[in-house]
Structures are given as structure tokens and as C-alpha cells.
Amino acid sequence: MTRPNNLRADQVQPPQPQVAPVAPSSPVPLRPLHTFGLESYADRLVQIDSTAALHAYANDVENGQGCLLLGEGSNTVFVSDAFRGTVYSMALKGRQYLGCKSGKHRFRVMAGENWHQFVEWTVASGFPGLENLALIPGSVGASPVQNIGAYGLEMCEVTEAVHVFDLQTRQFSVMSAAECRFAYRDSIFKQELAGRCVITAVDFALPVEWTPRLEYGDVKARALAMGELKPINVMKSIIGIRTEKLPDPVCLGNAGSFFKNPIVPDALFQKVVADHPALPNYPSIPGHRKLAAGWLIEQSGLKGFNLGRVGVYNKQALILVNLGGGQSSELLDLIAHVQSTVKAKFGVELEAEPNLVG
């Protein structure tokens, strides 16, 4: 088996350039930079592809200048006409195999790498374990922030460490998975460290002995229909399911799953399931159950509902879509309408999953 060796095992940060990034002088359109595709503009756009660019970003933060760190824009939605400041786009690239230790293959991946391409690379290289997270949009650096997960696997289960640049101390450090305080679609990077640091790389540990995760949907049946239960077929099954359910943002603007699956106390769960026995639910923290937000929205009669030029996707109620030329005010009204309708019918609060900027 060949081992990836495109980076040195001790390389954590890219080389520093001799000159600082140069910002454009005219407003930068943001519509191409976030997958929901609402019209918005920023004053400047700077690529974070070096230590110098990280320091430039830290200077803007320290001086109170308007600035925003952006990955691939799949979990960020600009809901104002203009962002008064600089958008810093994460562009640190590189991935490396660190070797096998204690029954696990270890990898270090820079924050600007595309998440799905990384998953494909590991499976194709003979390192399974991430296949259930295939086709999730976004960058590797954004993935720890909300602890991405799908089809029975969460990122925290395969994350060993997160490399960060502290914007206050200007120091690089490494945080263990425990220090990241991962929770359902949550982490310390959305809480205490929000706006305090930049994720520069993530270390992953994948078990040598592969154990497929097949409990969600018809993943197992699809994989077996391909002839054999092996990682590549599980990944293809996940890709097939997601492709059927989720619109391509190139064709129909969206930010993926727009609402978190709510985690509710057992008392509320018992009340809701008594009236709706078909309610999909899953184990969660003690004394709570996780409900399916998409099911709640669909049962509230909102699947396919449009408000102006935005709407609830007609194939998957968990997705909000830009039908073309959507406005931020329309999206904000749609979010409020979905939340209030579900609350009135089920007594359950829905929380938006993407970062709404502006």
C-alpha cells in the first residue's frame, strides 16, 4: 500500500511569503463565496495562505476592523447587502500521512483542504473510516467548529487534535480532542474560542480495523447491492443518498441542513411522540432524545413552501433553498416562519445551523 508523502510529517504551517497580501480596491461580490448565493459585498478579500496572512487577520481583529474568516461558505449565509470590512478566505493547503500507531492511521490535513476530497482520498488510499461523512460541503478547517456528522458518525470520533493560531497571543498551539469540548454540532470554537483563534490544521486517527457504520437509512442495502460490503461501496451509497436528497448548490443555492436536529427533554419527547407515534427519534444525552428536524418541518406542512424567492426544498424539508435572486430579508422571514410553525405544532424550538452573517 502506498503512503501519501506530499508533506513532511513535521510540517504544521506553510512557508511565509516575503510580502503581505494585497487587497483589491473595489467591493468584492460575496455571492460566489457562499453556497446559498445571496447578493452581498465586502470591502476586501484576502487569502489566508501563509503565516503573514494570519498575522494580518489578527491585526484587523486587534484594531477592531470589520473582518470575517470564511472557508468554502457552505455553513455561512450573508444576510445583509454589504459586509463592511475584509473577508479572509482560508487557503492553507496540504495533507500528510503521519504513520500508524496504536492501531490507528494518523493524518494531518491543512484547514483549506476541501472536506469531501479529503474523504475520497482516504478511502481511495486504503484508509477507511470517514466514508459516512462523504459529500458534506465545506473545508477541513470548518469541520471541527460545528463537529460535522452524518449517517451515524461525528467528526469528534475520528479527531485526534486541532491546530490553532491564537489571534491574541499570535502563537500556534495544538488542542487535543478533549480540549475541543465537542458536542452535537458544537465545540469550544463556537463557544469560548469563537473569534479568538483560527484553525490551521486537523489531525485525524482512523482505526486500522474497519467497522462500518450502517444503522442509518438504507446504506447497508445499497452497499450490498453493489456486490460487497466494503468502504468504497459504503461511500458510494452515502454519496447516492445525499445526491438524491440534497440539491447541488451550483444549481440551487443552499447551505445544506439548515436546522439542527433538536435535542429535547424526555418529558417533551413523550408528549410529542404520544400524539405522533411515527416521530423519528434517536438516543442523545441522558434524559433527552434527538428528534428529526426535517420530519418536524415536513409534518408542519412546510415541505415545498416558498416565500418570495426562497423556500423549503420540495425533496427534503430540512433544506432551505435560494430559488434564484433571493433576498436576505426573505430568508430571514422564512427562517422565522419555519421556527414559529414547528413551535406552534410540536412545542419544539428549531435552531439554525449555518452562521448567519449580518
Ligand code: FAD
Contents of the next structure:
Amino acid sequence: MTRPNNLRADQVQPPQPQVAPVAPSSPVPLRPLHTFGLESYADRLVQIDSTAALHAYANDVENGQGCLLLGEGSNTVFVSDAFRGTVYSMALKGRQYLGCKSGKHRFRVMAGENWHQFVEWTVASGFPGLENLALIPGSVGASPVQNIGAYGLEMCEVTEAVHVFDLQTRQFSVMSAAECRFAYRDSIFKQELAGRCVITAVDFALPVEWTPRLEYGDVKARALAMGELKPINVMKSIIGIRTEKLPDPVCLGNAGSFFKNPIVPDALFQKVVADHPALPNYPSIPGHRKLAAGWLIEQSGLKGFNLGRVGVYNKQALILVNLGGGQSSELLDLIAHVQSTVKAKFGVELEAEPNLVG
Ligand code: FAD
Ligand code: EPU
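Switching conditions: you have the form predicted on its own, so give me the form predicted in complex with flavin-adenine dinucleotide.
Zooming out: every chain and molecule, the one shown earlier first.
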């Protein structure tokens, strides 16, 4: 570069920035963004509403920035005062009826759609099959992560494919249900692909021929009491049961079941059931039995137990609640207390179900 002769070196100005410097943004409160409602903050919040936003997320990951993907925060609990990094909030919207093929109605639903609204829409539009999963909080995009399930149905049973954006290769691809390796409250997205990809949409296939799932508790009796055994009445009975049993996060912070129902080897099951014949238990993977964690916690004397401003819900012991103003340290102490008490009494380990961040 040639310098004009009349300027000395110390008079040369540095290049001026093209845009004004960005003022440091104030921390983003996370309390409204997760249903347990603990106080915490993130550095930044970014909506994922476009392909460009997916690439911005991938850039942050590549640059080693702290990143967290959030749907509606009903299975995520922030257990530290601050999350150092950016929270990416899923906001891809849209749902589409793809037509009927091989006896199944097919749907494509974007990840940022609300799960319950999708279920209601299918039932109201004459496409039954999802009614047992009504009123589960959260986004469609998170539903494959832990393979949501309730009242005799898991989402994997009606899932055909999951659309993903790979944060390393930056490629979009479609995974078959088999490739997702769905299991009880588990999938490849909680294992090998954890933090590696964004689920952008899910394809569902609902059989044209309706086969109601009525085995759980009084689902059938409630539906019949409404007049007729039809999908809308099954959905209403599920909503009724859930409303009576589970706390509404708007009124009482919670993350649903806080522990998975433990899957234990047959030998341990035989030992526990010999001493406690009333232990509720269910079939599971070969050589194992699934136990009811809520029962184990209640029998350990912890139903309604409070520790500071958090506690074990007094109507359903598998749910931990924020009584208002709960601290993350209190929650961590409560988790440890529940786990060690149940372990000491029954010899069974309880694993937390929600994603604990921090
Ligand atoms: P978030 O909490 O936002 O995210 C959960 C996890 O998924 C995080 O690790 C997050 O990073 C990841 N994630 C979110 N979106 C994406 C995406 N697009 N791509 C990749 N990863 C993603 N669960 C059941 O299975 N059955 C129930 O009956 C049930 N009942 C509940 C009742 C209550 C009152 C509450 C509060 C929760 C309940 N849950 C239940 C748990 C919860 O509703 C589900 O796990 C739900 O799918 C979480 O959705 P979300 O969008 O809120 O997920
Ligand atoms: N139980 C007790 N005491 C309690 C709670 C439960 O004895 O305080 C007993 C019940 O009497 C019953 C058994 O435990 O015999 C199972 O209880 P329930 O039917 O209420 O279901 P759960 O096993 O506690 C699971 C899911 C829920 C899902 C319901 C209905 C898990 C971890 N939880 O709860 O999912 O809605 O079944 O299908 O699998 C969630 O994942 O967040 C969730 C809410």
C-alpha cells in the first residue's frame, strides 16, 4: 500500500469498523423457558426458525461455544445459576397431511409445533391413534428424544421417520424409526447423537383402522361413561386422568416424572418382590423387569417430603416439584436424597429422566 507523502506513520488511522460495536447483551432469564422454573440465566437466546439459524448453531458448535437446544423446556432443568453460552430455541413451524398409503394416514410435523396441539388436531380431524399421548407437554421435535410414552402407547409405535440436521456435516437427512433405536424413554438422540444433531421434523403414520388402547387403569370406563367408545372420548379420559394426577407446571413447577421407572435384572426383582409382594412391575427387555419408581419412593416414606422450597409431589411420588422459589442446590440435594433412600431400602438405583443442565 502506498502512503501519501504528507502523512507520517503515526498519523495513519486504523481501519474503521463497518458497523457500530454490539453492546454486551444482558443475561437471558431461563426461569420462564423451563417448566421446573428454577432461576438461571443464559448469555444469549436465539430462535431456530430458518436454515440460516441452523447454520449459525453449527458455527457456534464448531467454534466450541456453549450451546443448548431447547424445545418447550418440559424435560430440561437448569441446575446452575448461569448457562455460559447460547440457548437455541426450536421455532420451526408447520404441519402437513401427506395422504394415505398402505392403510396409514401420514403426517409431517415441524419440530417447533406443540405436541398436544398436534394430537388434538389429528383427533379432531378424524385421524385417531395419538389420543393416549394427549396433554404431554413439549414440542414435536423433542418427542423422539426420549420416545415419549403414556397410557399404553409410545410415540415410536406411530413414527415413520425423523428429519435431522447434522451439526458437524451440516447435512439434512431422514432417519427411519429403526435407525432412531427407540427404547423405553430412550433413543439414539440421547446416546450417540446427543448434541450432534437437530431434529427438524417428524413423520407419523396412523393406521386408518382404529385400534383403541384401553388397558391402562380406568381409561375405558371413563370413555364409556361419556357415552360411546370413540377417539375423542378416549382422549378426554386421558386428559381427565392426567389433570387429576399430574401437577400443572403453570401452577406448580415440575418436569413430569423425575426418575425413569428402573429396569432391573430378574434376580434383583425376585429379591425385592419376595419382601414386597405388592410391588408394581411390568414386562421389559429379556432377563429384566421394570419397576414402578413412584411406588418405591412412596414406600420409602418420601411422598410429600419437602427439602427447602422443593419437594416430592404429594399426589404422585415420581414427580418432584418447585414449591416456589426453589434453589438448584436444594433440588440437587433432594435428587440425591431420594436416590440414596430408595437404594438403601430396596437396592434399586433411580436414574433422573430430565436433562439436567449445569
Ligand atoms: P425440552 O425439555 O425442551 O428438551 C428435552 C431434550 O430434548 C433436551 O435434551 C433438548 O436438548 C432435546 N431437544 C429438544 N428439542 C430438540 C430437537 N428439535 N432436536 C434435538 N434435540 C432436541 N414425558 C413422557 O414421555 N410421558 C409423559 O406422560 C410425560 N408427562 C409429562 C407431564 C408433565 C407435567 C411434564 C412437565 C413433563 C412430562 N413429560 C412426559 C416429559 C416431557 O413432556 C417430554 O419429555 C417432552 O417431549 C419434552 O418436550 P420439550 O420440547 O419440552 O423438550
Ligand atoms: N405409584 C405409587 N405411588 C405413587 C405413584 C405411583 O404407588 O406416588 C404406583 C401406582 O399406584 C401404580 C404405579 O406406581 O401402580 C405406576 O404409577 P402411574 O400409573 O402413575 O405411572 P408412573 O409409572 O408413575 C409412568 C410414566 C409417566 C406416564 C404414566 C402413564 C415414567 C417415568 N413415567 O408414570 O410419564 O404419564 O406412566 O403412562 O415412565 C413422564 O415421563 O414424565 C411421565 C409423566
